[in-house]
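Presented as C-alpha cells, the chain that follows is alone, the form predicted alone.
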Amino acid sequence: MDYDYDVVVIGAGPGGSMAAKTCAEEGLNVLLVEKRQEIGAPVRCAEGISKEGLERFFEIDRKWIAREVSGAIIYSPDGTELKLSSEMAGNEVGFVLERKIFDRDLARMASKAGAEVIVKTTATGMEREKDGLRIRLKRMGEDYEVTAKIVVGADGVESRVGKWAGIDTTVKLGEIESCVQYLMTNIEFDPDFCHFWIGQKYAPGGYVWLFPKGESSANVGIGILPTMTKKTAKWWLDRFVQEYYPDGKIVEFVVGGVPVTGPIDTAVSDNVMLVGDAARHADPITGGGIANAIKGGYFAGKVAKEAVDAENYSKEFLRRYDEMWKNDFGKTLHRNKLLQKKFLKLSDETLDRLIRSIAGYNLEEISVKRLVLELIKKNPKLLWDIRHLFT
C-alpha cells in the first residue's frame, strides 16, 4: 500500500519537532502536525535546561536564550541556603530559554529539513489501516485523513495517541504535580542563579521555582501534589509571592499538569512510538522535562528510519527506541522517582537538618553523587535505604 507520509508526529514541541526534524534528515516523508495557532506559545513550563542538553543536538543560537545562570540555589523551609554549581544542579538549569522562540525555531529546523508542518490542526483519532495508520486530522473545522506508515505521538501530558495505540501511561493518584507558574517583573533576586524553596511549608510535594527571564523578570512558578493539600497551587504561589515580591508584577499566567511517574514499561506499539510528556519522560524530583523530549525525539527519528528501511513497524521491532531511552536517561527516571518517594515522606524539620548539613560545603568539587554519598555520609540513620541507588 502506499501511504501519504512515512511518519506522522502529532505535537509540535522539543520532542515532536525534533522528531520530525531527525525523520526529514534521514530521507523521510514527514508530518507534523500542531493543534495551536502558533507553536511555542503559550509556555507551559519553565523553561529551563542545562547547557549539555542543547549543546549535545544544537549550535546554540543566542536568541533562544533568555538567561545565562551559574547555579542553583535550594532554601530549605528554615531558609537555609544550599548553593550548587550548574553542573552538579540537575539538568534543569544553565540556560533558561524564550521557548516562544526556541520551540518556533526547531520545528522551522524540520521544516526546512524537509518535514510538511501544519498548525491549528488537531489530530481527532486513528485506525489500522493494513500494516499502517489511518490518522484523522481536524482543520478550520474540515475533517480529512492521511496514512502513515508511523506515528509519533508528542501530544502531551493527556496523550490521546497513546490511548488511540493501547499503550498503559496511566498516572496514578498522587502522580501528577499541579503546576502554577507566574512570569514576574518588579522582582529583586540573583540573576545568576535558579532558586528552589523545598518542603511542606512552600510547596506539598513538590517545590516553588523562580527562574530569571531577565535581571528583574523571572518564572515564579509552584509544583504540588494535590493529594498532599487541600489547597490549590495558585493559593500557595499567591501565599508564596505576597510574602517573598509583594511588589511585583504578574505579566503572564498559566497552567498545567506534570506526570512525575518514573519510567514506563514501554512507550511504543505497533506503528507507534511515544516522546516528552506522552511517555512520562518528565524527570519526577524536578519536573523538567526538555532535555528528554529532545532526546526521546531524536531517538524516535532514528528508530523511526530504521523500521521504514526494514518494512517493519511492529512493536517488537520498535523496542529499539524503548531501549535507547532506557539507557540514556531511564534509570536516572527510575533512580530519582525512588528519590522522591523517600524525601516526600521527610517533614520539613528534617529537609532542614539534611540541608544545614552540608550548607557551606565546597560543592563545585563534586559530583550530584557525591552530593547525595555526602548526604547519606553524614545523615546515615536518615538516608541509609537510599545509599544502593548510588553505588
Second form
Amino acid sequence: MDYDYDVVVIGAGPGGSMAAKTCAEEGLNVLLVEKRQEIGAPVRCAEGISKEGLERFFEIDRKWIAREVSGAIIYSPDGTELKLSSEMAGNEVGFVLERKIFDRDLARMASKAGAEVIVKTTATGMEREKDGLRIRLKRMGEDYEVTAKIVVGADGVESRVGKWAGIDTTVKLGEIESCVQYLMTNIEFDPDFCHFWIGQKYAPGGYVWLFPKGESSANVGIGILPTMTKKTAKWWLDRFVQEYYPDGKIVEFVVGGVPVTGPIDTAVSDNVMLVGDAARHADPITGGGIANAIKGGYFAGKVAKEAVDAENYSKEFLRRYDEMWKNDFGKTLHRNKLLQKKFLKLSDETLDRLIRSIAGYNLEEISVKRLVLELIKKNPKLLWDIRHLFT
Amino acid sequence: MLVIDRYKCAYCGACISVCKFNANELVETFVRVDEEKCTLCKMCVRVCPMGAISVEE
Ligand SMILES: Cc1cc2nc3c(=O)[nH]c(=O)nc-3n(C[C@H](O)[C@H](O)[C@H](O)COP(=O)(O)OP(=O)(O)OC[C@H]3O[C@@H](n4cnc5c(N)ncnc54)[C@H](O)[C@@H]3O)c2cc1C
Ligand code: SF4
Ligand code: SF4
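Switch over from the form predicted alone to the form predicted in complex with the partner chain, please.
Next comes the full complex, this chain leading.
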C-alpha cells in the first residue's frame, strides 16, 4: 500500500525535531506534528546543558545561548559550599540555553532538511493499517488522518503515543519531579556558575536550582517528589525565594514535570519508537533531558531509515533503537536511578557531612561520576553500598 | 468530581503522565478530564506543581 509518509513524528521538542531532521537528511518522507501554536513556548525547562551535549550534534549557534558557565556550586542544608569548576579561565563547561530560540531553530533545521512541519495540530490517536499506521490528527477543531510506516512518539511528559502502542509509560508518584521555576531579575549571584541547593530543608526529593541567564537574571526553580511532601512545588519555591531573594522580580513563570523513572524496558513497539521525555529518558539525578532527547531523536531517525530500507517495521527490527540508546545513555540512567534511591534515604545531617568531607577540594571534572567517586573515597562506610556502581 | 482551576493551571502536562486510567488529557492550554474514566485516585492532585486540581464532593 502507499503511505502518506515514511515517518510521522509527534511532538516538536528537541527529541522530535532531531528525529525529523535525521529522517529528512536520510531522504525519508517525514511529517513533524506539534500541537502548540508556537514551537518552544511555553518553555518547560531550566535550559541547562553541557557543552558536550550540544557539540556532539551541532555547530553551536551563539543565539541559542543565554549564558555560558564555568562550573557549579552545590550548597548543603547547613550552607556548606562545594565548588566544581574548571581551573582554566575561559574553559566553559555548560550553557544556559534560550530554548524558545533553540527549539524553534531545531524545528527549522528539520524543515530545511526536507521535513514537513505543522503546528497547532494534535495527534489524537492511531490504529494499525496493514503494515503501517493510520494517525488521527486534529487541526483547529477539524479531524483528519494520515498514514505512515513509522511513528516516532516525541510527545513529552504527557505522552500518549506509548500508550496507544501498548507501551505502558505511566509514571508513579515517586518517579516524577514536580517543578516550578521563576525567571527572576534584580537578584545577586555569581553568574559564572550554576547553583544548586540540596536537602529536605529546601526541596524534598529534589533540589533548588539557579541557572544564570544574564548578570542579574536567572532561572530559579525547584523540583520535588510528590511522595515526599504534601506541599506543592510552588509552595516550596516561594518559601526559598522569600528567604534568599526577597527583592527579586518574577518576570516569567515555568511549570512542569520531569519523569525520573530510570530506563524503561523498551521504547519500541510495532511501527513505533519513543524518544525523549516520552521514553522517560530524563536523568534521575540531574533531571536533565535535553541532551538525551536529542540523542534519542538521532538514533530513532537512523533506525527509521534502516527499517524503511528493509521494509520491516516490526518491534523486533526496531529493537536496534533500544540497543542504541541503552548502550549510549541507558547505563547512566540506570546508575543514576540507583544513586537517586540511595541519596533520597540520606538525612540532611548526613548530606552536610558528605558535602563537608570534600568541600575544600577543587573538583575540576564536573560530572556526577567524579563527584560521587570523591564522596565514596572520603566516606567509604557510609557509601559502601553504591561503590559497585562505578566499577 | 475532579475540578481543575483554570486560573492556576499552567498546562504543563505533569498530571497526564501519572494517570493510570488515561482519564485526563492536555488539550492545548487546558486539561480535560473524562469523568467516566476518572476514579478520583488523586495521583494528579498530588503531582500538580501549582495545586490546581482538587476533588469536589
Ligand atoms: C522545570 C523544568 C526544568 C528542566 N530543566 C532542564 C535542564 O536544565 N536541562 C535539561 O537538559 N533538561 C531540563 N528539563 C527537562 C527537559 O525540559 C526535557 O527533558 C526535554 O524538553 C525533553 O524534550 P522532548 O523533546 O522529549 O519533549 P518536550 O520538549 O516536552 O516536547 C514535547 C512536545 O510534544 C508536543 N506534544 C505533546 N503531545 C502531542 C500530541 N498529541 N500531538 C502533537 N504534539 C504533541 C508538546 O506540545 C511538546 O511541544 C527540565 C524540565 C522541567 C519541567
Ligand atoms: S499538573 Fe497542574 S498545572 Fe500542570 S497541567 Fe495538570 S493541572 Fe495544570
Ligand atoms: S484522579 Fe486519578 S483517575 Fe482521575 S484524572 Fe486524576 S490521576 Fe486520573
